[in-house]
Amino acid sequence: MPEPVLVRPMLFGSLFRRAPAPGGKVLVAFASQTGAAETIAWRTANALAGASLVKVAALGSLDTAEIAEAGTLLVVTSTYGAGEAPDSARAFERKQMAQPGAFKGLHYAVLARGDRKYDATFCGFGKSLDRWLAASKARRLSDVICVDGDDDTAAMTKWCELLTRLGATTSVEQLMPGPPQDWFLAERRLLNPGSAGGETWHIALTPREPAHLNWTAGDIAEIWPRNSEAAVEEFLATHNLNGELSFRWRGYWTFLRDIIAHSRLPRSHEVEGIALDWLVERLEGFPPREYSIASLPQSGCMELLVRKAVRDDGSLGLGSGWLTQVAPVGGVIKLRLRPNPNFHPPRDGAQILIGAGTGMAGLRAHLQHRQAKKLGDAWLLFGERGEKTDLYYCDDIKGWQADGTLTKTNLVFSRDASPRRYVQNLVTEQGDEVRRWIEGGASILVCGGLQMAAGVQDALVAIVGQEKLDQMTQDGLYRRDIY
């Protein structure tokens, strides 16, 4: 029999596959913000590739002709913002969305990615397109799997049954991210002193294995939170526990010490007279936190810029607060690479990269990567809180301006300004430079908050109207990393 053939990245687009085994059309559609949906879709893709033939595409290049045609539909999405569409799927809610469809025989299930925090909004898309595509006639192969985070095994595990009914040959770890890697904290310097926003600190890490240093400009570092050292072992020692005893956990094997240093630290009522393993069963495991990568591999180490998050009650946020003051510098720092490649570099040419805050981040490393390939005709529109403290790699910006990198820089700060001014106002100021661009072919980045982002985006859609942007997002020239 031949080698099933393996559906890659390089046939996006292309026909349905053919499969030495029988079997019918299945269309793996996905709908992706940070990347971790689309990795997905493909590894499901992969996984059924043996059994049918098999076609995989961006949601949003799709129409509802090209839906019908496939006798099985596989969806991947994740949710963005308040129960949102990715951005490359806005236009197909609202195009394709509006009405149902005519999908009667067509057999479907969607997974759902989100973050159950945002408990009512969690995984609000995903269940948006499902009630859609059963209003459409198509037929369930399963209710909803809504998937929270990336380690949520159990939700997988559903997906993973699904698969293998419909002929795949697959297993729970080949579908999910993995573990993560050991980094280094080499160095920490708080890079705002005085400002009158948050503190800002410049992260530096540097791998145990020098083959880690590698990503793109616009990918993503997920830092796993712990517990410190002492309090880990002042648990174990507490309850007794042996700490290099292994157990299944986030779908591969932990030692007991690691899984309690990133977990909630359980009560001591919480913990007594339980079983081992239903206490690991039971523990609350510290959610990834995600961070633009602000440096490229070239340079040996990888760079954060990460805002340090202080709560009402004066405790410090999850990561930002392990990161900027809790880790040892020399410490191991756990991290897990994401590609993300709807914000990878778009193609060569002329383009506007806006944001604000610790967006200058995914910027800066695409500022680094046009500077390596000499490619001139970039613009620059940053916002901040005030320019004595808040702009961040100053000597990277004069740097660009002297060798041409940037041909145009607009800086603004909110608190030097009255009444304030932030970088969605100097968008809408520059609105003519800004279509003239467009319309000479820039592309445009965007790389901060939400609601800067939505600022900028209302802006964008008053300068060059929403059809230009839907058009900009499907073609690759309109990428943003927000949070």
Ligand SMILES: Cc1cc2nc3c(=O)[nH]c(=O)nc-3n(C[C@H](O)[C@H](O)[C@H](O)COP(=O)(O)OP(=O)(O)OC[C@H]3O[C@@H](n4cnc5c(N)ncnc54)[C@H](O)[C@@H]3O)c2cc1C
Second form
Amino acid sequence: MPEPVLVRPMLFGSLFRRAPAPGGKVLVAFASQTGAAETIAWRTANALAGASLVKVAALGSLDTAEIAEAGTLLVVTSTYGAGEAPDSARAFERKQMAQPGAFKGLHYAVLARGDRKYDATFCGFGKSLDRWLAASKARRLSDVICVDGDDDTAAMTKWCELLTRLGATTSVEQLMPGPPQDWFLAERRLLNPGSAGGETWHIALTPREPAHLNWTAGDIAEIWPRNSEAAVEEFLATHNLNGELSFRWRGYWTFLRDIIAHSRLPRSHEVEGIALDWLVERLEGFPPREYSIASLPQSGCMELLVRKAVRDDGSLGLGSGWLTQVAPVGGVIKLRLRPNPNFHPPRDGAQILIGAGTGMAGLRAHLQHRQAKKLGDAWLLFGERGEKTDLYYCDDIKGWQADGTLTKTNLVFSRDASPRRYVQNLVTEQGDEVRRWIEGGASILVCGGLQMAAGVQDALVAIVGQEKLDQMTQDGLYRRDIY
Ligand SMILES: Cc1cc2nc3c(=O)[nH]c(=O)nc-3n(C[C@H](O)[C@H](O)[C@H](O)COP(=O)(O)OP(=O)(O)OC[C@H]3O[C@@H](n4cnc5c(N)ncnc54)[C@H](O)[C@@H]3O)c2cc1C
Ligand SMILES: Cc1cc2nc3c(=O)[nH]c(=O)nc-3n(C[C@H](O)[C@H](O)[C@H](O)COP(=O)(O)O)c2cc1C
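Coords for the form predicted together with the ligand, given the form predicted on its own:
Okay, now the whole complex, with that chain kicking things off.
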């Protein structure tokens, strides 16, 4: 691990507006769907704890009076849907942000996480929040800081500089997620041969360090795709490059062979006649891909359920292609665990688990959790294409039914019925029973694709109403892992 780089306050110049003196009250509010923004919020709070009185809270749990009371508000948020708030802040966006608050005297800054591939809605919610706070007469400490994914060192440096001005002693490395770890691809198995849909693979990974077998149901694995070894060696040989040279890359000293392995391979004209330092600087590193973890650490390995993405030209999706086809069994997979508190098990009690396709991954980890705790009272509603080809983990389902983990199971297979039926149709058809479970205090977990999740949400709103669903979200009883 490299030495942390401490940022020196005098470097900031005019980037920031006048900051309040350190030592005041700081409220760190987060709105996060899959845990990244929440992790930064906690690191932010820890960094400031020595200098100020710091409180951390989910943005969605705050009202305008609590915000107005804080001397300084630091918001760390992500953006979902098309420029919308994460689930936990949707009601806040609809209700509190509908009109300006009265925040005269409040200083604030917004760190907005997003993904540039969403283009027009890049960091959309963070930007709306920033505008709302400004319209509410709060004073900006910095322009909104937009962070594109986990490796945006430039943006995180700005956040680090702001925190240092507020009295924190921290470094960019301390604020950013650590490097990925080495895991091994232990097993790869096609689960749906003959399916009308894409191939779905069961992937099992074991860690180099046994201590890394440590996560909670609902957490996410970030996987670094890479080029095949053969492609890397061919590239190095073609351009007569020494793979053993090392360069500082993404904050760490790294061998050229590994840098090339984790980057889009440049075309010949992008390499020839170019100084090596400059080539390395210009390489486009592959971003990580996220996968819901489908097992618990007690099983001794991490299991994933991965749909192989195939593009129109026949080439494979970067992450899913790496895991399901390119990576050699026994080979190293670079992986980082991301805690995802927003999808951790809700309080014990009855539970409705809803999903489709690879959404079974997240639901399976939760069902294993419930099985281990002998919680019972769970209802699975799940949809896939064909019963004969796509009912993955059928033996697990039978086992959960047999030992009482699952008290009710409804499965739907879209290609086996005409007209096609999906899991959201199941939810609607079972509306009365769903309402009874919810009125009895059941929590709801939804895992899988965005379109399915939107359909399920519409069905739930029709059954219990938006207010009830907002309340369940706030109480942590309606949780989604969606993509
Ligand atoms: C919180 C979360 C949890 C997730 N959990 C799971 C899970 O459990 N299982 C799972 O399978 N997935 C899961 N995903 C999705 C996963 O992260 C990836 O998005 C998915 O595997 C596709 O990525 P890829 O790199 O294989 O494909 P990419 O390379 O990103 O390509 C995906 C698609 O984009 C299009 N595309 C991209 N580039 C091009 C191009 N150059 N030309 C033409 N078309 C292009 C194609 O349609 C292609 O099929 C999850 C995502 C999130 C955010
Ligand atoms: C389904 C989905 C929709 C998203 N929509 C947007 C978007 O509209 N704009 C954006 O900038 N980022 C978007 N993102 C990217 C997330 O904001 C980004 O991955 C962020 O780092 C997640 O942080 P979190 O884990 O705290 O929720 C989206 C991600 C997903 C999975």
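Positions refer to the first chain, counted from 1. Just so it is clear, the model here is predicted, and its values are computed rather than measured.
- Hinge residue for the rigid-part rotation between the two forms, picked from Pro225, Ala134, Thr409, Lys398: Pro225.
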